Amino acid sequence: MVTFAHAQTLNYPLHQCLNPQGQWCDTVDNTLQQPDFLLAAYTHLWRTRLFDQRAIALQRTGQLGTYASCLGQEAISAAIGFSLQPNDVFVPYYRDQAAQLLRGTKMRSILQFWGGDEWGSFDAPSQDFPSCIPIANQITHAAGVATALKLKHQKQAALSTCGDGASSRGDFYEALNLAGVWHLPLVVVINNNQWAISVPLSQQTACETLAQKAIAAGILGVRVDGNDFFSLMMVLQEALQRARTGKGATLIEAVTYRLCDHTTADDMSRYANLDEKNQAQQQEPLIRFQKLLRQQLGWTDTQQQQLEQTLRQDIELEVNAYLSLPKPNPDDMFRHLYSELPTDLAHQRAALWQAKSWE
């Protein structure tokens, strides 16, 4: 009799160190519990949240283009930023503001990018990639980077991120398959925020978990609470160290919930269940982290207000710097796309200059 194994039976437990009540529920590295690190991480989570709010306000007032918020998902990108080493290669997608800021990208540059000027993508470390807007393309780019690192025998890792919807695309599977066959130093982090624009997770995959998609590629898969900054740190640090030391690729599913519209061009209220969203709100990473600080360090409302005030002042300086930037030159989209411009684009370029519609 033939025995069939069903993928749904595979066990991928959800790793968690800090529960929604702000209490430790598993072992955490001592370095992650030091007061200085706790405050630095908490500050950056709030920096990201407040910057995100300001970016949305700029879009709503016509001072920024379509923008992808990271509300409720800050812990994933922040943990990535704190875990990467300077010489690692980061290949982000469009909700990675927290990591980009930690990698050295200025807020004004992120705003410049979302304002329609792609020169805003180029003040990150030279080896890092700009945000990828097409879905899942960045995973194949990262596999290419990881291949180069392996061929050069460099003890570096390539890390790329994507949403749950991207895990349903061919680029995702092709990159993971390559990572498994060639034993690449690649880490792929799925931000499972439960929504691919308006499509819920249940309608885009029959898998019980996204982590188990690693099985077909022959690489390690792990699930982690995407609202738990500390569990994310521990999982990421281990996966990155495995990559750097020649132990292969890892797929990480970070389980969270998108508390915002897909982008500022979306209206989540048209498809999301309000009760479900409100319940997810109680699990979000900043509330959880704040509960921990209150218990561990006696964090007060006054300290919270002072922190937010200082961060808002810093953010406003960056916003003003962004608003003072010269307007982007539309000719850049022609000059920096092809070495030899195709005829149809040459005609478009000529029409652009004739109209000078940007002036």
Ligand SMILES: Cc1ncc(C[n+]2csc(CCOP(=O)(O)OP(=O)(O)O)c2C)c(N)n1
The other form holds:
Amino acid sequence: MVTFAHAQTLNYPLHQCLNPQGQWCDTVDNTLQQPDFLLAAYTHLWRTRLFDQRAIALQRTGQLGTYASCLGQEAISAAIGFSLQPNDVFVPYYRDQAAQLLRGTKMRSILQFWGGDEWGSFDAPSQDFPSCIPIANQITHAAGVATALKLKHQKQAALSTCGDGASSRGDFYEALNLAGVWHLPLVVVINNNQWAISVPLSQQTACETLAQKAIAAGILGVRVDGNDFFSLMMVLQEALQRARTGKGATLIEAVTYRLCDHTTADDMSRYANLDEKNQAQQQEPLIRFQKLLRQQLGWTDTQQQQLEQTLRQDIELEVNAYLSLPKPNPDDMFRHLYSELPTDLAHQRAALWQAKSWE
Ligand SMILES: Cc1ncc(C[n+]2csc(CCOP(=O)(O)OP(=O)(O)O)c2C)c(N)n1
Ligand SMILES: [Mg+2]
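Coords for the form predicted together with the ligand, given the form predicted alone:
In what comes next, the whole complex appears, and the chain from above leads the way.
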């Protein structure tokens, strides 16, 4: 009889340097501890959260389409935005508002996209990609980009994001496999928010961790606390540097919790355990960061209120700019895809023009 004595030991410790009490629990780069950087990062996390709240309010009042909130997951995307260099290529998914804003996308454009107008997707650095809604497709696109970067000997990285659910899809594995065998300058970040709509992680995979999915691809896998902005920065900077310097691809599992409905079209109270959600709330990234600021910089309630007030004013200017944008022409959905429309779409286009229901 064969004995499987080598039974796998999958050791993927969770990197953490800022604990939920807001105290350092591991070494952190000095540059990340500078007051200017601390304030810039903290401000951006709140900018993202307040923007997110406002987007939900717009949807609830009929002024935005279905919207995917990033509540509780802001640190992952913010750390990505702060770690990427301008000429890296960012291939986002739909909860990457924080990084998109840091890449230079305006809030009005993010709202335009979620308002149903694809033109909002194009307000990003020219090499970056629009948010991908079909899950996991973007990882294959990013592997393609990384291949081009490698062939051109460019010292740039491609970084793509996805959810825990997306990591079950074939595209995800195919892209990772290619990244391994071709030694691509690719970083893939999984936002493990424990849910794929109403499917919990326990029903998603039998893997103990998502980081271990790197093993079969022969690339590096890392597991990090997705609520700890600083650990995320450390891990991302290292992974991106590896990519840029020809050391190959990295898969990062960022462990967090979706503190919001899947999208505004969902109601998680119908399937999620409230106690679990309340517990996750204690771990969330912004309050943790605030505790640090209180201890390190003597951050006060008054400063917090002022920050929120200023950010809300800035957000309102962008909301007004979004609301003043001309409405998209519904015919746009038939343009730019085919040189000759397939018959079924041609019928739909004709019906649209006949009804002219948008006028
Ligand atoms: C190819 C594809 N199949 C199904 C869907 C419908 N869908 C949208 S989001 C989602 C779950 C994604 O969960 P996860 O990857 O964990 O990301 P999260 O939304 O939790 O950030 C599904 C199944 C889709 N968008 N694309
Ligand atoms: Mg998920």
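Numbering follows the first chain given and starts at 1. In this text, all values refer to a predicted model and were calculated from it rather than measured experimentally. Rigid core (definition): largest C-alpha set, two forms, superposition within 1.5 Å.
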Once the core is aligned, does Cys25 move its Cα by at least 2 Å between the two forms? no
For Gln348, what C-alpha shift in Å results between the two forms following superposition on the rigid core? 2.5
